[in-house]
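In the form predicted on its own, a lone chain appears below as structure tokens.
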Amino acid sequence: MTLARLHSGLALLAQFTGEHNSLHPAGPQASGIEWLYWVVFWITFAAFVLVVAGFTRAAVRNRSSTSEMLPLVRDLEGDRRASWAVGTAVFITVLTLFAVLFMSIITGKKVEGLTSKNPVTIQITGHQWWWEAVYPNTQADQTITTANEIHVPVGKPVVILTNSADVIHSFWAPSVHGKRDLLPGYSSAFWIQIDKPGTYAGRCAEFCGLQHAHMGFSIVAEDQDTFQRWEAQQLKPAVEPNSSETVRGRQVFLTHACVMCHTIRGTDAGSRMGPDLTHVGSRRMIAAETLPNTPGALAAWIIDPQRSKPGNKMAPNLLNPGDLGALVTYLGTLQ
């Protein structure tokens, strides 16, 4: 119960930070959710003001010193008026609750009502503790696989297919859509649309283990031309090393534990346990939005990932400085 309350409080606080803000909608679904939020807020604010005003009025009218004992007076007319007032308040409250329920249903229908004949489709799979994003295609060589950084075209409906590889996760980008649970063994789908270019942060919104708080992702919304260039780049295999340093880095990758968990298309590395690293150098962040994608942060992550995310499933890699530097240089060229 304590963890659940702490998580709820942190989630609420996150809404009002620059990183997560459900009150700055970027698309039609988030706009509908924001509208419902403000309707409920002003209704509850009005109820709060009326209750405080009622208590204040009663306190002022019946004010007395502590030494006085108020007489017990039987006032049938006053009791009758009070009963009518309470009954009216209860009726208005129930009517308001039904109105909010009706508006919630209408908003839910609008949020789910987005359709398109040729949408972009993205398969999102939650892992402890990172996100796999696959852009499926009937041609296997045209399928894009990336991690934690989801690119979408501006103004175009996108279908998000969800699944979980282990435990329950929840996909939540406050500026884009409401929370969607990812259940092991169960697939679901929903639509999103982003009308403003930019990068929108998201988080797992269902406690899923030790590093739940470090299970982030970002949605990058860009114009159609930029998105198509990104797609074309992602479809390419990894670039060939063009220096002795990067040749050494690739060799380090292929002869150490890295090759057991990761894929780099165009090489012998083809494992699917961890994120696809074919274009890791083009990503803004690493470790599910935990660290910036800089040489120093990448080196620290490779050597001792448990220091940044205790309990994550990546093992330490005790490389000598020369091999580590070459590996970081090679990964940085994978744009």
Given for the second form:
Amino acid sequence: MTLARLHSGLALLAQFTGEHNSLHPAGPQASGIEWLYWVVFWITFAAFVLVVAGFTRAAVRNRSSTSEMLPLVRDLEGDRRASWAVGTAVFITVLTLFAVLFMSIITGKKVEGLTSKNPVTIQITGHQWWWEAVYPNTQADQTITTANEIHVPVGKPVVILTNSADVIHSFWAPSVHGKRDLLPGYSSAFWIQIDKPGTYAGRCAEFCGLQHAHMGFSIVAEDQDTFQRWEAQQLKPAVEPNSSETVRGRQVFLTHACVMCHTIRGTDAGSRMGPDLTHVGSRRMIAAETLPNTPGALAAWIIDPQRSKPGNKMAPNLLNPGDLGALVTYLGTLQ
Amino acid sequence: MLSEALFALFLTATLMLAGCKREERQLRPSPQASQVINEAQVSGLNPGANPLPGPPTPTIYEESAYAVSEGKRLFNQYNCSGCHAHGGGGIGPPLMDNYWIYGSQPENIFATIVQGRPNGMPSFRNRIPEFQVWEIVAYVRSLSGLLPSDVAPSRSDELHVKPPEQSMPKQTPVGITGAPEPSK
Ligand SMILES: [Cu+2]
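Counterpart to the form predicted on its own, namely the form predicted together with the partner chain:
First the chain shown before, then all remaining chains and molecules of the complex.
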């Protein structure tokens, strides 16, 4: 009873650590990992309590002053009991470690054990310092390319394929799955499933250079209809500008350095060095969850990206205020 | 006595390390260096020996290992390698040899990239910010060993098809070049 209360108290405490939390599982894999966490926690907690109790008992019981010499006694019976006690303790420790190892393997198997005939597949590629997400399809025009904001249908197994464009990164959304390393030149895959709709935060969990700390992403889990609507929207080419302001904005984009690094599908800009901007207006955040996607933040980012993310791979762009305003308006229309 | 001398030596070495330009990283280039080069081209042809009168060559790029490695990254990402391979040439001439059509000086190469050259080298005017052009210039020069080996890149991420830039022997530029022809 009190144990249960202590448990829920601890879980409550864990809530104050924010949205990035492995104790708030949103799917079967994260639940498995959370279960293992609590098992290990309670085992080590019990060991801790036992050790402290043993020490306290020994400290309280035999109090003799240091000035008297301790008598040398031959206590065969006591020696035998001591060997038994130590032997049992070692045995229990080894047994417990094996039990934990066993549970850890079981959890590992459970975490890997999802299958589905026709799952949503997402290729995640780590870049210094943002995430490219491609929903591959055999037809090029049915392929979605986006960045940092990953949408998945709720309650369905999803395959994540991983790779890296430069150095080792690690894909970690604690409410969804454990850490998975992204190795350059090496593809691997794992399953995720999210059962509760919502937005789940993720981070890079392997130091990857100057802006490692600003390399976030989010997973948006939504019901099948919303997900399909999102997919259909992302598959469209970029919105055509429909006012003189947005026409000017596109012109600015296409005549400056932007085209060397970004894609806007349906225009001449086709470089994949930076995030695909075809639907940048639909994203909640920009620059790998560093800034909100508001006109002000967008303008500040375009003029001086090295201010909020020093060292990132986007170069500063000196634009006059008129051009910048038009450009920001245009990017905002790219829903 | 000896240990004191050793300590002093160690201290000086450490202090000198701190002053080492090689490790300097300029993460926020000056506004002027962020500008994309946009001045009007004077004539269609620009023989190599006459570089643009443009900005004075900033040497910081040739002294910083970071700038040169950024140049190497951009050389691939801006697809210079699509025409020049990893320096060995293809559609464009090799850049790791000592023969220069339009000059080997930083200003010459800067002009080549910004203005383009008539036989198929596209112009990157208005496309690449100035500091990145200088980074690429520094890297292009490292391809034929024109940079000190302590700043030239020491390895490649892709399959090695040639020795790293750091191990390229320094070559004496020849050709129609801004640099003097070697006297025979
Ligand atoms: Cu990282």
